[in-house]
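What follows is one chain in structure tokens, specifically the form predicted alone.
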Amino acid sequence: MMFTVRLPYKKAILILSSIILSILLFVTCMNDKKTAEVVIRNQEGEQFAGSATCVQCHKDITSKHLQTAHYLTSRKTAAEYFKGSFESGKNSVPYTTDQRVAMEKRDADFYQVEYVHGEEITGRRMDIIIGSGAMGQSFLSWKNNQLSQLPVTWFAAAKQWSNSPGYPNTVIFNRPITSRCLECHTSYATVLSTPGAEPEKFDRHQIIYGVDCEKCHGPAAKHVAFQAENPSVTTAKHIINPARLSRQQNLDLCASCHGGRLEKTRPSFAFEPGDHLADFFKLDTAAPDPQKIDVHGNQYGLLRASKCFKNSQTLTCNICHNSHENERGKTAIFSQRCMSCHSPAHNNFCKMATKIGPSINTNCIDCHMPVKPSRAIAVYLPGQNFPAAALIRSHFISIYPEETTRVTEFIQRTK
């Protein structure tokens, strides 16, 4: 008798539990295929595609482009990201005797906490690393739909953590986030607030991380849709190739963030690649003076203000630098491609060159493009009541005679 009542008891246990592992699984599922089928659009209703699938067909040129600086420029923070140090003893800024900021690990999230007198007076998570690490990393923090950037920057000159560039020498915690910050630190954001509104505020779910492939050759949905039913054909459609674009076109892609402090006259993302920089921004018309243009933000400045510029009828970013892979400190590479139309076939080459000997074929930038501080990343250390700059390899290329002869007497000493 126990047998016959307990045997339906246990057999409707395994029922009920099958049913409730099934609902669960569904549950996930469906949660899953939402988080999977997130849709992005631009302002003109145009839908991105993301990297993971322009890998599909590009997969070299998608591989290599991931480790460049601007692809890494912006992330959700992880703990393989950081280059600071999290360790006890590494992981502070101290502002006075008696406040310091610290980073911290709590759980599976970092923060940035202030402590005043040794108790915790504010703390921050760091949502969003901003940079690749080359210079630095800075980091953003959501608080309901807004951005604000933290205090305490990982600065790569000194290898320690700083106070953040632009900061006082004070803890803000409040420091609002743009779209036009955004613009240059993604490929795409979704701005909820209306224009003009501030703060700003924005969808978290419908960010578009790092400078990706769609931030240069437009969103690519249909442009994947369209070759996926139609493989045979060889010409790209629906896509823009920057190769096929103007010269004026190929440097307004590049200068709407490497353009200096641009004021809009439209809102940030409705800029695309093909656009005239003109019908967006207020531009200075006025010949740029390299004496008072900051090596970091403003590169298509000092460029322009160039003789090499000048003289040029073909000269853009692309002709020197490949995009698509990391060449940071390949000054072997960069230096043949000055060569390419410095040469003493077309009778341009470099005076020095019979002094400085065959070094010159592998590194004419550091004479004619020299690393200068810059006053747009400069930060305060530990300590130091002046800022510290990040050195940047200027835009402007000319002759720098002080330059020139540090770099000579160096391969005098050394030969």
Given for the second form:
Amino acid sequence: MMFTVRLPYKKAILILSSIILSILLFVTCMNDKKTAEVVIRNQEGEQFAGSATCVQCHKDITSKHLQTAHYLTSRKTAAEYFKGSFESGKNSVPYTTDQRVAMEKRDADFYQVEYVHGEEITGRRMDIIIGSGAMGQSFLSWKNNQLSQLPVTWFAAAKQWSNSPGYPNTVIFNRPITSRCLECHTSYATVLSTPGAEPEKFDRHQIIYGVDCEKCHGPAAKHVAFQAENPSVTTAKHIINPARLSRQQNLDLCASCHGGRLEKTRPSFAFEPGDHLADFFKLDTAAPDPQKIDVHGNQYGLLRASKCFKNSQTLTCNICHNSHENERGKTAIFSQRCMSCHSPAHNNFCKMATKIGPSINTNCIDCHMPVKPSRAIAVYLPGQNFPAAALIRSHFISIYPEETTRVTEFIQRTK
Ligand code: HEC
Ligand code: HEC
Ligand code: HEC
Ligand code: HEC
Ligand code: HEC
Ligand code: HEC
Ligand code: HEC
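Pass me the form predicted together with ligand HEC as well; I've looked at the form predicted alone already.
Below, the chain from earlier opens the complete complex, with every other chain and molecule after it.
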């Protein structure tokens, strides 16, 4: 009993002292200009707390979140994050017989260097990595307050460095990075230039890397301060839980990045969880056509075209996806989520069930959500007529006869 009484008190002391420590650290940092801690506020003036603070009270969620593709989708460069090799012989992309770009480590930094006839022409530092690496990694470089994308990207499908997607086959070092690119791949970036002015300028000390907690829950400094000052309060204040939003608000949060190419009507980073997408982007109101939508980055468009979505009142991304965990490849878990709506008990189970047998329970998706080659994350390798493309799960849930034949044959062979 003593224990349960003392625990909250101890916890409060612990939290208070760690907050005092943070403040002390903060003050020390402010005195040392080099590592000055910055306070980041969004366009409404709401202050971010940073996911490092969430761990004190949401330990489980935070530690799992660090493994997700969301968290890992943008980072400052560090040796251990690169998927591609810097070893001589594996670190070079030929453009013509005389011209190549090499990936090189120089002192503590990493560069992309253009050579013509073996002579160095241009070299730019890789400052930011975009992409968890499940499909690929692209690299951004700072020059003053501007960011450009570097010519070479690493492609998982080909397991090699190659010319970046959408580039003509020439070496381009200065393709400007827009706030929209950062809006999908970071949580927040302070844009210094006036809306519409190009190329855009950013404050390099005010970027929250990764799709982090506060992208989906809103800026949380007030929540952190309130809960820390009131440790006996067990309900939350000043924070958004998507579970309490409407279905459309929930979908719009995910669709702000998973809704394909949307034309914005308000400045980037203005959209916040709980907002309606239509107030920030020109929406495509035409009935979605699964044949036309690229599987790259438009899970919302494809899902919306599916019968599961159209004929249910409740289906959102969150019914199948747990936003706090890396569940990539866990086919059996996803199939259980299908079966929360489709089961023999509900009388709407798969018509193939008896034919397939019990293994059906562990894999609905290879037949009904097959992987399709992305048109956007694809690369033509030298001497090949077909692009090596990232394979992406189609979110058009449907009946695919070809995949059914393939999967049925596979099940028969492995029985
Ligand atoms: C000092 C402790 C503390 C810190 C730090 C903290 N939280 Fe919380 N949070 C709580 C408590 C207490 C609750 C209410 C109980 C619960 O849902 O776990 C809560 C609830 C939540 C909820 C659910 C809200 C709801 O209405 O259901 C979210 C989302 C959340 N916190 C996000 C965050 C994020 C993001 C951070 C870091 C930026 C953070 N919290 C930092 C204490 C904290
Ligand atoms: C990609 C969006 C996304 C990110 C990133 C994210 N969350 Fe959540 N979070 C959600 C959604 C969606 C829910 C509601 C889940 C549901 O429907 O029950 C949620 C629910 C919660 C809750 C309520 C309790 C619970 O378990 O459902 C807490 C607390 C929370 N999140 C904390 C965090 C913290 C802390 C981080 C960062 C370490 C984080 N979240 C990152 C989307 C996100
Ligand atoms: C700020 C933009 C943004 C928001 C908001 C966002 N995502 Fe993402 N999401 C991404 C990006 C970018 C990736 C690709 C990450 C990578 O691999 O580099 C991604 C990847 C994913 C993946 C693949 C994970 C994996 O392991 O490969 C899932 C699933 C996903 N998102 C679901 C959601 C859901 C559900 C929501 C809404 C609750 C959501 N996302 C909100 C940007 C976002
Ligand atoms: C509208 C949101 C959006 C914009 C804008 C966007 N991306 Fe993405 N990106 C995504 C999503 C979502 C994924 C996950 C793959 C998918 O669903 O197609 C992704 C995947 C990627 C990947 C592969 C990550 C992995 O899984 O390993 C790279 C690299 C990438 N994007 C780079 C960029 C760069 C560089 C820009 C800007 C020039 C950019 N993206 C603009 C949403 C976006
Ligand atoms: C929220 C409930 C829900 C979830 C979760 C769900 N579905 Fe559905 N699904 C439906 C509804 C409702 C229909 C339409 C049934 C009807 O009206 O005949 C449907 C229809 C289908 C159809 C028929 C499609 C067609 O074009 O004829 C297939 C196949 C299907 N679902 C497979 C799946 C798979 C596989 C999953 C998991 C990845 C899944 N569903 C998850 C509710 C759901
Ligand atoms: C009916 C279930 C279901 C729903 C609803 C759903 N997904 Fe998925 N999603 C899946 C499955 C299954 C996978 C494949 C997971 C794997 O194999 O790792 C997947 C994969 C993904 C991926 C990774 C794509 C890839 O191939 O790498 C992204 C991104 C994603 N989902 C985003 C979303 C978003 C955003 C929504 C809402 C608009 C959504 N999903 C709704 C079942 C669903
Ligand atoms: C080997 C491929 C395969 C697998 C695995 C599979 N299905 Fe199917 N499913 C089909 C085919 C083909 C049909 C259409 C059958 C017909 O109309 O005779 C179908 C039909 C359906 C339907 C529509 C039923 C109706 O009444 O029209 C639903 C719902 C469904 N499947 C859900 C699931 C779920 C849930 C799983 C996993 C538990 C699953 N399927 C696994 C191939 C598959």
